[in-house]
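Next up: just one chain, as structure tokens, the form predicted alone.
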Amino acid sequence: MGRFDDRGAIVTGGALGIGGGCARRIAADGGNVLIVDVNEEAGANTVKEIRSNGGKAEFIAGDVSQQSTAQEMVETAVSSFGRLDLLIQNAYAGADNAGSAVEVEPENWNSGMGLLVGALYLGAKYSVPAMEESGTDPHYEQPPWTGAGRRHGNPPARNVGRIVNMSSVHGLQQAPRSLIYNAGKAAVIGLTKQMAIDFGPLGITVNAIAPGHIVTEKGNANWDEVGNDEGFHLFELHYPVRRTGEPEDIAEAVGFLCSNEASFITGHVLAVDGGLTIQLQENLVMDSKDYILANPDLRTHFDFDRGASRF
């Protein structure tokens, strides 16, 4: 028996990158898988894979910053699997939006934000209600309700839905001229606490994952064409893993918190970051420097935009 049998998801950005390793992990699981996003080509192939694997999943093309799409999405998942129990709000895509308060364009602010923040509050308002009428997970036994003797009444809700916002460590932390993406990101986070309150009573978790550097297939493209192994091998130096993430890394935390074992989480943040985060800054930043010192032609996929300042 999977860990997800007969219970319905929906994974926003899900074609390729973090949203692809949680569908097809789903989809491992038994899950019943939604991808939605604007990449149909890929979206149709990561179908193909899943499928070809035994799973379950289908597709919608759509902008998940859109109302529309956010209803299409979810009556969508009800329509296909009878029921929506897991909702993993992923997709975001970063044209355009480098720069400072002075430098962005309102246009960019406001695009930008729709899809970090907007899409993350449209998917929750359609799914919740949605997860209410499907309904505690089909294979949960609800334990006796005892706790020394001090519980009384019925039981709350419990395993009804799960929700999984994606943040990212710029959303812990910041970096210059990122002014979207960074506040977006932590804004998801506020977002995720504030929907955690609302929700709980329902039986439904929500949670959020900051993940650090993640491999992705357009990661890699972007290294090969730019960066070389020594650049590479600097940014698994940045993490006390000693590695950069793959989508298979997030993939599991978004697999755990999803998970009936999981039940008494909600509101937390996760970093998923081999560590990147806890550091002290000046230690790293002395270490990086004498491994640069030693790799003077080291090239990073970030080179593209060496000529313009980030300071």
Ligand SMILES: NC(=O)c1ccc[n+]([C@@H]2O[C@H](COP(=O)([O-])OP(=O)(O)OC[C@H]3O[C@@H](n4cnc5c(N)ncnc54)[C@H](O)[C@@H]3O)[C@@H](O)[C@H]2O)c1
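Note that the rigid core is defined as the largest set of C-alphas that superpose within 1.5 Å between two forms. Since this is a predicted model, take the numbers as computed values, not measurements. Residue numbers count along the first chain shown, from 1. What changes on going to the form predicted in complex with the ligand:
In this overlay on the rigid core, residue 182 has a C-alpha that sits less than 2 Å away from its partner position between the two forms. Core-superposed comparison between the two forms: CA of residue 123 displaced by less than 2 Å. Taking 2 Å as the criterion, residue 136 does not count as shifted between the two forms: its C-alpha moves by less than this amount when the rigid core is aligned.
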Given for the second form:
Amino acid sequence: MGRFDDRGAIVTGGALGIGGGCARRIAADGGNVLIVDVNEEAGANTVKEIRSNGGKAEFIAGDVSQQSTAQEMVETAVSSFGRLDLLIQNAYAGADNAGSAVEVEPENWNSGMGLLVGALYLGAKYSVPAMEESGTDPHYEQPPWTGAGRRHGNPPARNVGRIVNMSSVHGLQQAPRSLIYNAGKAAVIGLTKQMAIDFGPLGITVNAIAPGHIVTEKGNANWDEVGNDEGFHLFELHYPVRRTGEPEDIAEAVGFLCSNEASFITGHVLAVDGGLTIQLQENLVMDSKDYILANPDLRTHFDFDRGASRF
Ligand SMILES: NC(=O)c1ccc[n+]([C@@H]2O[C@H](COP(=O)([O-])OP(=O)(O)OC[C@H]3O[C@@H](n4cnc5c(N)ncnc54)[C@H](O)[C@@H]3O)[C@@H](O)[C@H]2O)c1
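Would you mind giving the form predicted in complex with the ligand, to go alongside the form predicted alone above?
So here's everything in the complex, that chain up top.
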């Protein structure tokens, strides 16, 4: 029996990248997965792949920053699967929204925050009542009381629902000229804690994941395009585990947070970053200096002017 058998799940931005990995993970564990994404072709392909591996998946096209999409995705999940248990809020467009507060235009701020933060509010707004309506995981049986714990009154609701919001290491630490992304991902952490407090009594846990650099289909193509293997290797060396991540690394963490075994974990921000954010910055800078001096042809953000760094 799979740990998500007969459970209904929504994965936003599940057509590609991290969301694709999450959709595959949940389906492989028996869950019914609704992928919501603006990329119809990639969404259809991921659904096809999941089904060809024996999993259950559906797709709807939509922009999750729109209220109508949030409503439609919840209605579709409930009508297709009979219940909603898991909500993975992951979609992001990676639009060109670099800049400081001086540089960012109000319309980019509004659309960026609408997707990074507003979509997560909308997703929860419509999903939580549907999770409550669906009730506890149909396969869950409250374990008999062993006497090892202590409880006053009736057992509280457990395993009614799980929400996992995708933040980033950029929500924990800031990079230059990335106001929208960094402020948005930090807001995801605040929103996650607020939802954890509000929905805990309903048996719904809400957690965030802060991924480090995850090489997705798109990320791989970007690295190919710039042809900067030494630069990529510098990225890898920044990680104590000496590698960057893969969508499956995040999907495994999502799977755990969605499991019944994680019912006492809520409001947590789980960094899944190979140790990137635990390091002392000044040592990292000095180690990078050695690598850069040993590789004089190395190109960095400064050379590419990709908007990430500027003194
Ligand atoms: N890849 C990384 O290194 C990394 C690191 C930290 C955090 N993250 C976060 O993880 C999440 C996924 O990132 P990824 O790298 O897999 O991205 P990706 O670009 O590979 O995939 C994102 C998916 O979201 C979809 N999408 C974009 N805008 C949408 C919208 N408005 N409505 C519905 N779907 C939409 C895209 O079509 C795509 O399928 C994002 O929230 C991102 O900020 C990624």
